[in-house]
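Below you'll find only one chain, the form predicted on its own, shown as structure tokens.
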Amino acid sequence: MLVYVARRLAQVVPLLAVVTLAVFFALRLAPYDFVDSITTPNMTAEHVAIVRSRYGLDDPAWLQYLRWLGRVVQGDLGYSLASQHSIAADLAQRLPNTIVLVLPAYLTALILAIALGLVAAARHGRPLDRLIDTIGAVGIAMPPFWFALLLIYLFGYFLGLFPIIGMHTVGDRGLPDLLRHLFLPYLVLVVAFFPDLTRYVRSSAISQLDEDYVTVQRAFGASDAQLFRRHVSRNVLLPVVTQIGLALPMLVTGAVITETVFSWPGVGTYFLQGARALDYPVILAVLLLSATLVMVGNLLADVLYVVVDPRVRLGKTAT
């Protein structure tokens, strides 16, 4: 395993070299840039020609670019052309905020989804299992901002329950207060995450349904609550564990729209306010990042399948 593993993160430099490479180019294609975005009518070409050549983005592409990758390369993100900060300091801070959002609401849901997904394949075409079926297609059609705002004007409006905007009360950062902030975009991302792990739990099952050993259990008299508990539910599982690493991405851009809807500090906001300014530093860091989580996401899906099956072999799936 340890070899795959060695492998696996030795194939990550080439292909994030490539990632940043695309990025960077695609961003400069866009017709304006952040000196565009702070540009003034009274201001002069030659003030606008220097305003650029102290942000070096007078300089040729390829040049701004293994400029970049030179300081990438060293642990330096650089700094934010809006702001003047630290891009790392500023993503150390923001990061934890949006794992403290993202984390538990994607549990709750993978949760829930593995115990409805299998009462619904349990239930295939009664009732239940076209009421679970509804509740998903009702939230894979609801878009989260718009529910998002109808959280915020019937719990922090309407009935005043819930604040609607921050991570904390000004002067206040206990526990509590925390967690009466958390709630709102806590529900709005439950929702988001919880149509599409549940049904992709309930196919899983349905079709452990129609293999074989299923059929022979049943003719050796097994019920089908004790099929579910002892055979289906756990091959359901295997690629179900596999989720967890493939979500380690959403940790970061998970929450880009609900962050901003409600204000909330994190990474998610941070990205977004880069991209409105044109600051290519931050945009390029946060992408950096999430490319990153994708590929080592993807490593760690592999090795939960292991660990979880250790019938499956690294070295047969990695050729």
Second form
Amino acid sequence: MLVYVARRLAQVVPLLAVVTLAVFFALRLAPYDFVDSITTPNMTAEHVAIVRSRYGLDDPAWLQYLRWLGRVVQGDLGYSLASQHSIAADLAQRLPNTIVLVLPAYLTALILAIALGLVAAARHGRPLDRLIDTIGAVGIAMPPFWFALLLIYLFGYFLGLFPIIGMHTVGDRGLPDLLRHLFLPYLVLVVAFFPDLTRYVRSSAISQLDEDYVTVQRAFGASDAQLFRRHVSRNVLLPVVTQIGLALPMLVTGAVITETVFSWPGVGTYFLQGARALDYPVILAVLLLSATLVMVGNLLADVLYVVVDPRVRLGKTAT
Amino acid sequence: MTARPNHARGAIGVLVFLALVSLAAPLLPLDPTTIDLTRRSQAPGPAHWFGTDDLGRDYLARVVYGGRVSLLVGALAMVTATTIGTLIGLLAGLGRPWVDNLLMRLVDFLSSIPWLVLVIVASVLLRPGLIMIVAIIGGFSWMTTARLVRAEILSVKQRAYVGYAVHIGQPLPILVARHIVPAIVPVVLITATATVSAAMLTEASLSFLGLGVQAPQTSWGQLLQTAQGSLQRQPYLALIPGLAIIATVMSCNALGNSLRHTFLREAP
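What would you give as the form predicted together with the partner chain, now that the form predicted on its own is on the page?
First the chain shown before, then all remaining chains and molecules of the complex.
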């Protein structure tokens, strides 16, 4: 097991190098760069050149890349060109904000999806199943930011119940205030996450119903309730566990649009700001972080699967 | 979505209606561009069914013309992604092992960056016009198609009739045209409907973030971005384009499910 994890991690490193390399050079190919966004047309060419060299942007691209990579390996993500802040410090400040929003929303969506998916499967083809299916179909087709606008209008403007911007009221750092700010974006994310998960649970549960053990249990006179509680739900949870691993990157980039609509000070708004300004250290840092999480998440999914399902063993071929 | 024939009929009805309105828009008495400051921000009424926006432009016309762009982007991005995905899938499925390996690593690589992040970076870099948006969305949406086409080919290759065809010495082009291509058509069609949906939602997101369709051109996502500013006074400006997106995407998905049901005899 440990050998397997180590080998998989060893594969992650070159892939990350390729990801960063590709993005780094893609950023160099842009017809304009960060300097264009802070200089004005009435500056002299020399002035612009001085600005460019001060940021190290007149060095050859490969040198800039190596310099960046060398610092990243030491855990230094560099400095934002626009704000001069340390990116690692900025991320350390913003990452918890995103996690506090995404994690509860994802867990709620997951629990909701397991419940709805199992109920739908148990009532397969009947009105309740169709209802859940239709809700899911609408949810999948709905742009999350549109749902956010509806909620902002309804709860923010019309009813005046919840704040619609930011994370805290100025001067109020209390938990109740945070929860009030959290509510609307949280709701948007739950609605954005649960339809796909519900379908996944439902179709896994339905496919379980064709298994021999279900026939056997039925033959012994098990009721549907017993069958679902004791057998089907346990088997459905196996693939669901792997979904948790695959969801890991969402902790960073799962809420870019939702954060933007609600001006939530998380990684999503930070990334979007950086991307707009072509602030390449920021773009690279967020890409590196999220690509790492995708790969670690995939690994985690595989490992979790082995942990929960003793039938699966990682052989030498399982790479 | 439970795939029943009347569902598919409803979905096709919605899509045909939208396509007809979009194609016929220049013939209809609709004017999305004339600014009339005496009719700013009017509520829906007989003269302006969907009201007017803050520059006094007829909102029904804006929605119809926005839909033209949204649907066009969705359709063209789908064509781009499906073409690339099918070709890569064919190459990977039929090519030598090293080609297959290389292409699948490329798919893994592109899939290892969260998709929205990838698309945002690309659109910031390429300051998009309409063609660029299509290229970005289409160029990053082909991975699923490629994977599925490849998987389908690998399974077709195992079937006895393909084995016989190889055995009697059928040349490769004929083999591909007669046996491989027909086998992958259902997968390609089904994935294509999902790709249209995904492309339209992506265009809406990008335009909403201000990175997609730019004024004076408009799309449903761009209308939503504008509507955000007057949400408190005119919530219906946000409501309408959103409903249009949902109706279109739901119809595409229902059509895809119906195709899956028909071709693959898969239980709903």
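For the two forms, the rigid core is made up of the largest set of C-alpha atoms that agree within 1.5 Å on superposition. Positions refer to the first chain, counted from 1. The model shown is predicted, which means the values in this text are computed figures rather than measured ones.
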{"item": "Core-superposed C-alpha of residue 223 shifting 2 Å or more between the two forms", "value": "yes"}
